[in-house]
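Just the one chain here, laid out as structure tokens, in the form predicted alone.
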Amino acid sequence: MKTNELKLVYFSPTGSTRKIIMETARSFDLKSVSFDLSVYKEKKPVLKFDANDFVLFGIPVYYGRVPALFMDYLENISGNGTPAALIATYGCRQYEDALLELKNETEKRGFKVIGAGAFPAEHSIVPFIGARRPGKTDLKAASEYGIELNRHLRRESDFSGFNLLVPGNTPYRKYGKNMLFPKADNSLCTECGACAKVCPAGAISLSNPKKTDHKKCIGCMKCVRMCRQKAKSVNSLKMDLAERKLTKVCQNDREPEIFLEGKS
């Protein structure tokens, strides 16, 4: 089919999803336009895509699900029989229902999903799990995924007969409760506001960056990683507990999984 542009719609607080989606996009012979939803927007943008667009959706997996914050943005995103593909990154545990949920929710909004990929990445809470991933092997898999998607676009004139099957169950698993809230060390914090500017949930106020709104915080740890003064941290006892729990269930050697479908 004749495709006008490649659209990249992604949520990537700590950068892993962005790395994968950009590597995938490089394999297309199309001009691309990015919509980075990692930067907090109080007024959610309205995005409408045409049948001749191709959209790559990218998310990190939270509790085996699509992040609730991304779902808020998705409410204002629509397609018109627009072909699309999915990317989910996860911290080497499991991605569980995330791909299925993302497929169902995008298709409800007028997209036709023809491909999906799940990629292990460095864990946002415990960085030594999946450290330095995505690595060369992961990025190669992302590039090959893009090549196959590009071939589909060139070869097929209509995707209405496509039926992509991805792992997952309904009802979806319940969201876990975030218990890891970064706090500021008042002796180190200079109130520069850098953490407030990068917080994807708008949980940190520019006027008082030493405080975090626990109701809004999604536990992505971006503020911890971005603070040059090392003033942001999580309660050490809670972090130790999280590390022990996650070390038992995560596997650093997980490999990317790609799902592509022809006509049914």
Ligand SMILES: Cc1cc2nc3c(=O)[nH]c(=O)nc-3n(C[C@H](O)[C@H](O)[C@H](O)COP(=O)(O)O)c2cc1C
Given for the second form:
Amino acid sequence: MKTNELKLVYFSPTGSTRKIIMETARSFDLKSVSFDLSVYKEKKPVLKFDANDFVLFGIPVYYGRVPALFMDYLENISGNGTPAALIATYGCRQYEDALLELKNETEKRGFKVIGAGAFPAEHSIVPFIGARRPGKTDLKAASEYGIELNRHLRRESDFSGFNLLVPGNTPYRKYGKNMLFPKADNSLCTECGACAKVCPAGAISLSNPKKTDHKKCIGCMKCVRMCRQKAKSVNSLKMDLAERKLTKVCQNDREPEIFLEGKS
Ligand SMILES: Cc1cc2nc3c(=O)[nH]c(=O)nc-3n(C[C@H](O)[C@H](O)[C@H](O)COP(=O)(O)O)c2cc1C
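And the form predicted in complex with the named molecule, for comparison with the form predicted alone?
Shown next: the complete complex, the earlier chain at its head.
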């Protein structure tokens, strides 16, 4: 089967996953089309892919899992024996069951996963962890991953016999309960609405950006990053605690890991 187009389906509130997926995609000799699911859509788009597409899925790891919001989007995404590869970025702690969950869930929906990559990146909650990653070496690994995937595509015509092994366990880890919710500082917020426009979960009201709906907020920190007035932040006591906890368990020198059929 000749592959005609590369489709990039990703969720990347703070941009690290996007950087890795774009670098991987550059190594393909195929035209690519992007579906950025970090832009809030009230109505989840229906995306159907064919056997002659190749889909790269990209997610950040949340609590060692696939973000719940990405899973909601996945409900409306289907393949038809479509070959695919996975990218997960994580904040230098662990990615635990995220790749396994993403593989199982995409394969249930008609995709055949032929490669997977876990890439350490800046921690979106505590940005001094993994600061400035993905860096040069990470991007080189992403580019080489793309070269290998492209080679697979050129060499193989039938992926039905592929059975890629990726790390992870079932039952999957439980989602964390102590989510950190950014709040607006009323004295700094100018109600410009920039945070409401970029919130991937549609949790901030455009008419009153000082208000966040905690039932919808996924704690991704995009509003904290985006606010020019620095009006959005997490309670400093909670942030101190998170920083102390994460500093103990994260390792800034973690390396990208690539899993391909017949290679680990
Ligand atoms: C709610 C939440 C949970 C997270 N859970 C993990 C985790 O379990 N392991 C880890 O190493 N990093 C974790 N991170 C960090 C992100 O996975 C990491 O920063 C990722 O690269 C962000 O991708 P993005 O820039 O594309 O949004 C978490 C971040 C958030 C906001």
